[in-house]
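First comes one chain, alone, set out as structure tokens in the form predicted alone.
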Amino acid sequence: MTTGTAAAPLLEIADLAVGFTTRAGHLRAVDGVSLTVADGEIVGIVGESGSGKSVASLAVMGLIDTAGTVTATRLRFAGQDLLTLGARARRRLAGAEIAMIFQEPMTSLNPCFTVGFQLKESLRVHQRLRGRALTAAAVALLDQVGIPDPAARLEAFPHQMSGGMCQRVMIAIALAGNPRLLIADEPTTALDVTIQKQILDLLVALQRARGMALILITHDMGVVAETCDRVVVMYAGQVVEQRPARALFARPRHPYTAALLDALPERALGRRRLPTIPGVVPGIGDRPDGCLFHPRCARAQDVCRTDRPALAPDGAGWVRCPLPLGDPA
């Protein structure tokens, strides 16, 4: 799967799989995911909880613990093979050239240390700053992410700050290594609507100012419509559709993508009820034969129940469906 650019992609993933062995059996949380991200591109990864979005990003960061297994035919960043990179080199890369903002800002920061201590720790590791230069850089980063009176905030503990302020601190820590790729995993979770908009605007502004690539993981299609160049739709660990954002919103090809768009509140104006998708994402014990989405799909036919579809080229994008909607865009 390519981005359509001539230059080699910054991040290249082919057939990524992540599995976990549990008492209930083996769970394939990520199942053959392939995607690329170009320098300076904003890519949205969307899908319901349990679709494998966060697990795929943790695999890229090298943060899958010993209970999980990660395989891929290709996993490259800026020309480096992440599959063969040594543990020390992988640690140097994570947090520096590739950084990640995690969900739940109030729990992502260590409550026992001040904001300044945690931010300075990243700056010491990634930029090797000390003394006054370290403090000045920490203040500058807090100012860049929109925290008022940044010098005084260095002495604050996380519990003394709001969720929105804590998320801004997390963004500052992520930027401490001057990353080429920033992964934002549900960056507006647990924040009110006004603060969500501020955080998203901040991320896009920082992405443009620094020229870095941004992967935005979310279940909110409205957020993706406002920010992303390209969209990857995941379901039950698989990519089911990928195409430029404008084309996807204008003419979705996979029934799951169409169902997600139909559930947007702004598309339900004049209706008595907001459309929903029946059922849930399958787990270990209820993964169906054929297309994994067919038990929830109103358009399912016999072929959907028996044949497991492959991700296939489709116009300007890719789709995993034997009976795509409409004409490709």
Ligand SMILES: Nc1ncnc2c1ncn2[C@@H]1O[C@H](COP(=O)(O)OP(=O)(O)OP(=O)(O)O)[C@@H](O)[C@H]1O
Given for the second form:
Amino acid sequence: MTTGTAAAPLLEIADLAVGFTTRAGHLRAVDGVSLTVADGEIVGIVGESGSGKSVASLAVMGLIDTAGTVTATRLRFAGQDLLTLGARARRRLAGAEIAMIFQEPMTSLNPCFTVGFQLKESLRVHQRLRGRALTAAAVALLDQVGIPDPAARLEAFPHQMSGGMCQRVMIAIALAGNPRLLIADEPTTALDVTIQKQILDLLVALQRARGMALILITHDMGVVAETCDRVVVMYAGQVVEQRPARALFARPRHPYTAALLDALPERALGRRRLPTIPGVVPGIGDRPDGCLFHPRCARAQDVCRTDRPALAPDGAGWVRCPLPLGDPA
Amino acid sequence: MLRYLITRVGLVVPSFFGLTLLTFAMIRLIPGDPVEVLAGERGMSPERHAEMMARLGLDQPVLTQYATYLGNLLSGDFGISIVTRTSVLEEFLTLFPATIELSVAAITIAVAIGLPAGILAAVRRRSVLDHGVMAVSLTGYSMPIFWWGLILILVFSVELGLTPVSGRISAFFWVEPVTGFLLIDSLLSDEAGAFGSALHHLVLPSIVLSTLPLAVIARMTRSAMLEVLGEDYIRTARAKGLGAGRVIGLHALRNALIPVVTVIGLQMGVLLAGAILTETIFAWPGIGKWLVESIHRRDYPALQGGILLVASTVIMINLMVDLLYGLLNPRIRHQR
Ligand SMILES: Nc1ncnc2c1ncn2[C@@H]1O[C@H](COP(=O)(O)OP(=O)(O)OP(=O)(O)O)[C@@H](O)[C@H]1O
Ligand SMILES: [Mg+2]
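Could the form predicted in complex with this ligand be shown next, to go alongside the form predicted alone?
So here's everything in the complex, that chain up top.
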């Protein structure tokens, strides 16, 4: 699968699947995720809770534990095949070339160690810094992520800081390996509204300054519209649509994308209530035949109930729907 | 930390008073005449009885008696043994090193095996190893010490002849008591082979005594590790590209240790209780054996003082555990 960019993309994922074997049975948490990320690009991943956004990114990081199995026809990063890479080499990639930050900054830092310890640990592993240079680099990073009085903050424990400050520390730790790709998994969901904007602005500023690629996972279509170059829409473990942000917002092709956009407050102007999508994301045992979205789709036809659609090229992007809306763009 | 410290130390005072009330009441609750109980004489003449009443202060009001009792305790007077006519405190201090030696050996074994076993079981959750560790620990948990000790003696001492049956050291050696800890004293003395003999005698009783705490520590470590391994910061540690050794041995263990250290400390208290049985089985001349013998000899003053001293030791150990818990937990350490 390719995108518009001519050079080989930084990250290439084709048909990624992650299955979990639990007591309740086997769950394909991710099933058919294909996407590419170019150097320096901001890609947004949206989708309802449980659609597999986190699991897919953890699979890219190599962080799915033994209970899960990861398969893909293609999983490449910067020319390296992640599927065949040894555990040790894979680990050297995580935290360095690819870094990730998470939804709950307060619990994502180890409560028993200082900020300085946790940050220096990464710098030591990935940049082989020691002594004064190590401390100087740690202070510089905290400064870069906008933490006031960084030298003093090195001695602070996570519980002595606010959620926003913790997330800034997490970002500093993620930057410690000079990543080419940063995955931010709902980095602002747990924060106060006023802080959310600051953190997003910080991420975008860092992305620009460092020229790194950014995968931004979010529930917030408004954030996507403001920041992302390209958008990937996920539903029940699958990518259902992918295209440049502008095109996606102007002319969504998948009915699920259209429904997500209709739920945006600014699009619902004049209406008394925000439209919501009826029904819920199918769970472990109740994945329907045909298109996974058809039980909730107002446009569903017979073909949608019987045939599982494939992700197909569509204008400047991709869509997984036999009867997309409007014309390709 | 200061406030935490003051609260913890402050809590010790009421526990200690409660304890003295109990030991004070104990003598008076034992069936029979307290004078006869305390003086260790039976069938006294009425005159002698009255004289003893006055001498022991039993003719005073109860509150005055309690105040005197407390005053005596504070000045280090824990009573006089009826049997040996020596100070209870002195006897206690002579015998206590033997119990400490046994307990420290037992807790060392328990931690050295229980901690790694619990960690391994948690890391290899639901594996054969995990089930094995849990099964063995459940067995150890429910093993009656008396029976377990006898089994070990039968197998290792009687059948295989590998270990001595009883005592702290072979009768061939005479080691001058300097510290009271035989392992140390035997090294200080010029008796060749005394240390080996002391160590040899220590093996079986300390294994028996360590069984219960080992099981408790292994189970607690496993559950604490399992909980910690599911935490977000462990995912972060792995996302940083750290190796499994560092993720488990540092990031996870450091957090799991907070509850585990508490349990280990509490086991020190449990050990003193276990020591009573173990010392009796192995004729180990420590506090446990002494208390049991005091019961048999109806040496109530020794029992009264001994219980008070043992319980005070447990209170102090628990205080130290609390302080250690505060030190290990940054949230408490940095509290104002
Ligand atoms: N370790 C696991 N074992 C079993 N099932 C899991 C595991 N991790 C995730 N899942 C399941 O995989 C599905 C996808 O989860 P995921 O966390 O990727 O969703 P998400 O899109 O990130 O949702 P949210 O927006 O709530 O973060 C969920 O149904 C979840 O229950
Ligand atoms: Mg998620």
